[in-house]
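The chain below stands alone and is given in structure tokens; this is the form predicted alone.
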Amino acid sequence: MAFCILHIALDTPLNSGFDYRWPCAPGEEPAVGQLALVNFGNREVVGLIIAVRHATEVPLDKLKDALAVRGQLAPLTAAWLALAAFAADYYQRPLGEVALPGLPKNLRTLTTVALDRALKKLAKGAPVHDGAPCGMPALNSAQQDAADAIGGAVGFTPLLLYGVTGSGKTEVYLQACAQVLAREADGQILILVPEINLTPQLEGNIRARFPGVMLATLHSSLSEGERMLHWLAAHQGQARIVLGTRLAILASLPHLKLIVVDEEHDPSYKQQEGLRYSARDLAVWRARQLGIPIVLGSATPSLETWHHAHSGRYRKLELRERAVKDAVLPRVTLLDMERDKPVDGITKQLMAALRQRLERGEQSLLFLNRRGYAPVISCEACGWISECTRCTSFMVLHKPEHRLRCHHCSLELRIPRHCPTCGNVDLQPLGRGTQRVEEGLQQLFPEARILRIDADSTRRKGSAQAAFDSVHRGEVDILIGTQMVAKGHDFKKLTLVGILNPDTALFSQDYRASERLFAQLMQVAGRAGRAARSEGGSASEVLVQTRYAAHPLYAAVVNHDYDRFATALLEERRQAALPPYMYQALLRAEARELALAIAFLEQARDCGAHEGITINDPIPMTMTRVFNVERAQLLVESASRPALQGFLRQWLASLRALKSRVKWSLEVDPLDI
């Protein structure tokens, strides 16, 4: 019987593909982009056909037969395969490690029951949202210009939509999408958001605006069955709009005509495990590959994007005013904690502002990016503190659960009755987390309806959206939250934002810390005053409690002056030869002993000399030990991206040849160093 050779990518770090035989008549070969079931070692696994040949360098008697081909599923397109190949090459990973995890888990199972069920369901007709179409709201002139520029863009056109918080960027996206859908009969649109909790509000807006258009959502909170159904709807072109978090950038969209990346500056777009890709950067590459427009939206663009906009690589569209008539940016005031000493973490001026909003029936938000009750408990008698036994971090006090918890390895312990070192029973919490702030507010304002939203209070599926819905309905007077509440939410009655303890980021060794802090402060400040001020209502206000009121970063926040802040920070980066003026890769090593990790990195450094490449000395990571594993890192830099990529390909071959039991990984364009 005639047969062909299927070159199949598998989810394995060994190499990019393996050859298998498949019996077939000439002209009836499987298609590139189809999935196949094969034996690998002593396991049966699903792989991706990346080439079909009639010859192989492997002796025929050594070849295994492929077990099955998933013929009922349309092949992944050449464009999608090119995207996966680019990601594999750029991030220095085998193709199978990129392509296979990007597919729904149910597609990679040995049986086709889930696939057949989903295909049958979609064959009955694409489910669309029923309801009366929602009219297009009138845009101001800046919004209309931006929507027309996006909707009318032709070919690869990268656009930065730079708009202050509340300037109506979402409405610009929607009206630009309407233009694209009207022009492209089968066109698809991909909209990316940084966090899962931002999808419900935007999903509701899209469904109301496009009731006859199928919308697919892709994020990690979906069940495997839901993800399979939505992925297939996108893959088959039935879903005209796909909304998702970073994993959606690897979705199969055969008719993609526009990409929108909302809050493009957000570090959540960078995957921090496995394939450490940037969804924003892959989105730009995908738009260039397909020759389509891409919109990067933000009130505080990343410095990389800002640099591209000012160098002419991206076109900048600006929204300088809030979209709602009579809604203005909030007044930002710095509260000097050296003069106004806080009580229970709150200064007198902030306390008075909270009371004023309560009396007027308005909402307030207190932002503290630290969950738990207190960062640590300590013994004043001997100096003992609650350190994690498995990590170089502290055990955080979670008072309602009566637990100490490590936020890095998830170790949980009961709160000790006495000091483990000296026996002192008077152990004290140090610092404040959201739980402690909530407790203090309940004592200060017993009549107030107080709600805390953080990772601890929203663990159950759907609890985050239920909490946000209660805020939108006006059932909450004071909201306490972490970064979960800082962006994307439009709270109509919220007129006051209090920011607690932002100073720690000012002294971080991470050179991106000031950029992130400024973005965070501007985003959370933007939650205030998004609606028009009512007669007799309070002016929107942001109060920042700080011990460093003279710091220039806070001056930029007070003036809402991202332009000057970003320009100054870019100049600092240029002088220090840091991104975006330098390209980086980070080699990490993990071992039971720190010396072993450092020794491996020293070997790696010594086998990697190359012109135009700087290889720094290995150092312990900031969080040196996590779950009893010691960690170190080595930074590689170059002023040329192609030179760095060429070096990494050669260097990785040398690293794989090193005999070591150290676990290591390479990250290109690291965000955390």
Given for the second form:
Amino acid sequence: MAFCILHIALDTPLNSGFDYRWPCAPGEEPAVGQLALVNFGNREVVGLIIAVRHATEVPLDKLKDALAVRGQLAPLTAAWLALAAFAADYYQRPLGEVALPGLPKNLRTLTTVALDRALKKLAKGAPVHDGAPCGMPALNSAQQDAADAIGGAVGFTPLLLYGVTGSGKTEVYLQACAQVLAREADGQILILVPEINLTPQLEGNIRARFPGVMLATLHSSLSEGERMLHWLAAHQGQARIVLGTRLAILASLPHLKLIVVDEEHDPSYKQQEGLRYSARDLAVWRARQLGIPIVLGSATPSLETWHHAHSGRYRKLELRERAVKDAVLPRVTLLDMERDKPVDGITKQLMAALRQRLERGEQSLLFLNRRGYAPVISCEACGWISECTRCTSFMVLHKPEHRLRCHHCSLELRIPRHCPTCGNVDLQPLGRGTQRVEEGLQQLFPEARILRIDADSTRRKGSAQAAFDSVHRGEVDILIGTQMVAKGHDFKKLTLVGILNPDTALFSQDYRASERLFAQLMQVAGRAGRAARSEGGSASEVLVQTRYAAHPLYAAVVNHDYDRFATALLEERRQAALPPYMYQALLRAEARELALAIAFLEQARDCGAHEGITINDPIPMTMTRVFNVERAQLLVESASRPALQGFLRQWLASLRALKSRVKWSLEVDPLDI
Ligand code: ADP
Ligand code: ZN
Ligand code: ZN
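Can you swap the form predicted alone for the form predicted together with ligand ADP?
Once more the chain from above appears, this time first in line as the rest of the complex follows.
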């Protein structure tokens, strides 16, 4: 019997490949990119064939046989394998840990029942290949230029679509898509959005515009059956448009011809655990590898992207005006909370503006990026405050649920009736979250229909969508919410946005805090005034309650002046040698005792000297303890990306050789440091 040797990547931190025997006649070997079932450490697991060989250093009779090859599934393409290999190499993880977890769970099971069922289903639904769009509105000339630039781009072309909120970026994407679908007989398009709540709105638009095209969505709330079907539709080239959140960047798309990254600045594109990748950065790499255009859209581009647009690496397309005729950007006014002292968190001026909207039957949105009732409760008699016993943080008061909750370790306690230290029964909530604002509003405006949207109010599956739908249907007068409501939504009847307490981010230690705050304020402000102003309707406005009205960040928000703000911020970054002028990696260590974590990082620091690389001293993380684990970090920097990459490869090998019992992980291009 003839054999070949399958070199197979498995989802383990140990290695990048393992050899198995497979009996087959010459010329009938399985292909690279196919999945195979193997026995590994007494478990049967599915791995990815990354090489097929005829010789190995291990004697043939010492090798185990692979159990099965999933012949019914077309192999993953060389381009896809190259993407996975790049991500593994760049983020310093084994290939199997990158390639396999992204596949649908049902592909990685022992049985092929689910796979066979999905294949059958897709084979029946004959693929419709008519990409003819319908109901496309006429674009304004700036939109048309942008759509033509994207749709007509040849080869690797990174484009920044820099368009103010409401400038009709979606329409530009759709018409660029129409051009690509018309030109490329079986071309596929990948559209990424940052937030799962934004998929239904866009999905509806795409389905209406391209009724003859198969659309597949990929995001974390699909059932396993759906994920399998959608993944497969993309893999087999049947789905010509794939819409998804960050995880969709690793979808198999054999005929990919265009990538769209909407709201490219959004931090949600960064995966914050396991493989800590940036879907936006991988998207750019994927476009370059395939030689196709990629469009990054935003009203407030990330400084990295802005920098590339100005250095000429990305081409900048601009939409300066709102698309709907007579819809204008809202007027932004700062309300000085020192002069106009808020009652229930709301100043007199904001209250008057809310009242006016209620009288006119228009909608208002209040934005407060803090859920719960109050961030902490305290005892005025002895100074006790509700700290989490497991984390360096506070227990948040959730009044409707009658609980104190830690947002970091999920510890839940009943609200104490009296102070645990001195027995005082008069415990007071300090500060204000969305629940407390909601309660205050109900008292101030008993006749108003008030809706709160945050992670607590939308725990049940489908409830977020139901809430957004009721806002769109006009069943809500005042919407109060966290960043969940700030992004992307096109609320037509909204004419007032109130921003309640943005000041805390002004003084954060995190150098990215001001970039993020600015983007967030522009995004939430951008929800107002998206429809044409009606006869007798209010002019749209944004009221920002602040104690620091003189802060330059607010001046930029008032003037809708992203350009100047970004340019100034970039200059600061350059002078301080921070990204995008510097490349960073962060080594994190976790242990029961902080000293152990720090000691490991000191060892790590001492085994890593290298020219052109700065290794900083270890420090405890800002939130040092989470769930009784102490955490410390060490920052590595270099002005050269290749130098940093080269260093990390060597350094990781030495770190593994330390065989420390401390749990550690490395993050390349960290967002939070
Ligand atoms: P953005 O994503 O840039 O914030 P959207 O794509 O949501 O903006 O568009 C804002 C609004 O403008 C939407 O209601 C959209 O239907 C409308 N719109 C876009 N382009 C046009 C156009 N050419 N003519 C009329 N309305 C348009
Ligand atoms: Zn007390
Ligand atoms: Zn906790």
